[in-house]
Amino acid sequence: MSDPLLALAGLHVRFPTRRGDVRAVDGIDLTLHAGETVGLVGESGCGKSAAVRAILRLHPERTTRYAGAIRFDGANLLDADEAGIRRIRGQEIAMIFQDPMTSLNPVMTIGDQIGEGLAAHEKLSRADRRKRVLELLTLVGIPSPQTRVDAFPHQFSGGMRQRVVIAIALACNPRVVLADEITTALDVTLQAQILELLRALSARLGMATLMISHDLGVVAGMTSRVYVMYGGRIVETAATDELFEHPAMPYTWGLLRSAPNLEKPDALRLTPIPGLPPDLLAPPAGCRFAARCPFARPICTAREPGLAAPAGRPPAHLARCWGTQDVADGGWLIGHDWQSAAAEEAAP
């Protein structure tokens, strides 16, 4: 396989406070190849948005500490100066933010906002820039682009605003798109439309896409691989089909079980994950999910497991769990599955 277009290697993102450093991202590895769509999932506060914003260095420089590497096309973006990272933003790597209403400037027309990136990165006349804006509005499915180009964000529905945000991201034909919770503010029908639009555009334009979501269902039909994040760490990664058919980490089981499913009995339709995420000012010494895991053993609170292939699974399937590793102190979850775990807990 060719070298990845984008690679996070031992990435740390910390925010200093009076009480110490918040370890929002604590040494994660992630790769994205050209033309590939990869998912990064986890509950709110797990660090996924902090990791993705770090790629474009969107955190305040004076109050953020980085370590590790963010390699794009072989170059470490953490070594780039401000001018260098500005050349990357929008032109090579673009971001679709999760809330289109707060992402768009309410006092600027959508045409002007789409054209900002073109003005910064492309040498186009005003007429050519407007022509390109109209092409982008057509590309993302905005009706009557000639009249809507001079409208303001409040004159668009939520779904149309999300399409405008996608048009802004695609303006300079980026090689990588970071899609951060792009369906969170939309109803189910609009979610399906936006996901289908992004799928079609990725295939048509050949761009690599990193999809960030708290919902495994959103990435199920969109991605080839998935990373599951918890407490600032990657706790499981596998090909998408493999992850859904054979999830190994109990936290991944919890994400799957917490998605509503009306086809199941009432007791199994929605099972929340109990407890709270770890304090990232002082993460626990062992597995960061141990306090919430019904299968935890003494070793789980004593030592943190590394990412390793669960017994009997492909080498590319990695999980951070003692219970899935065929070692003397672990292995008690080998052969277990999340459906039977749910049934056991629901039994009277």
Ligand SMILES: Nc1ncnc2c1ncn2[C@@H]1O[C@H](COP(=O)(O)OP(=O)(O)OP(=O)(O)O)[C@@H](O)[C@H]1O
Second form
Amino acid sequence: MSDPLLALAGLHVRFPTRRGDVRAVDGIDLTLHAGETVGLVGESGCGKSAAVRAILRLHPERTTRYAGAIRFDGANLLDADEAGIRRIRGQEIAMIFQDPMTSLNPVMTIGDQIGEGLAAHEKLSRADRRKRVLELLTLVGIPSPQTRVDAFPHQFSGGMRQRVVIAIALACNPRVVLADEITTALDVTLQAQILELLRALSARLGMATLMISHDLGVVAGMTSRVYVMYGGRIVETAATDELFEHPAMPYTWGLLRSAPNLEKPDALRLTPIPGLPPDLLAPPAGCRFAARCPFARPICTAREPGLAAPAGRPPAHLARCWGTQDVADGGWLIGHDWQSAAAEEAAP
Ligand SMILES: Nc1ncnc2c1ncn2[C@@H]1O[C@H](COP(=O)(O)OP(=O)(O)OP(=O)(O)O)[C@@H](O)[C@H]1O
Ligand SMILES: [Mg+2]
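Moving on from the form predicted on its own, kindly provide the form predicted together with this ligand as a structure.
Entire complex below, previous chain first.
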């Protein structure tokens, strides 16, 4: 495979507080290749937003500590100066934010907001800029763009606003799009439409897309690879089909059981994972999921496992779980099928 376009290598993001450092991202590796759509999933608070916001250095510089590297196009973005980062933002790497209402300016027309990004990065005449704004509105599926272009955000529905936010992100033909929980505020039907739009646009424009979600169901149909994050760490990664068919870590089993099915919204069968995620001020010494894992053994709380291919699985599938590793004291979950394991767990 070619070199990745974007690579997080041993990335740490820490927020110093009076009670100590919040270790929101604790040494993660993640790669994104040109044209690829990759998922980053995990429960609320596991560090997903902290990691992706670090890519564009959106955290307040004074109250954030970074370590490791964010490689893009041969440079480490953590070393870039303010001007360098400003050039990357929007033009090379664009972010679509979680909440379309707060990321749009309520007193500016939709057309002006899309045009603003164009004006900052591309030298276009007024007429050409307007033409490009209309093209972008058409591209994201806004009906009658000629009349909608001069409307304000409150005149748009939630789904239409999310399309506008996508148009703003696409304005400068970015090479990478970071999409952080972009469908969380939408109902299931609109979610599916927006995801399909983003999938089609990524394929058509050849962008690399990182889809962030707390919901495995959202990334299922969209991505070719998935990273699962827990307590500031990557705990499992694999090709999407492999992850869904052979999830290795009991945490991933739990996420799969709690994922709503977007194709069959009526078939919601949500089983939340009991217990709470670890305290990121003082993460536990062993596996970070051990306290909530029904299959944990003493080794799990004593030592943290590394990321390794679960026995019998392809080398690109990595999991941070002693139960799946063929080493001394490990391996009790090898060949265990998660659905029967779930039944076993539910049995009295
Ligand atoms: N500026 C900050 N100062 C202190 N702690 C922070 C700060 N920003 C985030 N955190 C903490 O870092 C951890 C990770 O937060 P993050 O927002 O990355 O979670 P997330 O995975 O994106 O969750 P969600 O699904 O709810 O968006 C949380 O414990 C959060 O409280
Ligand atoms: Mg978040």
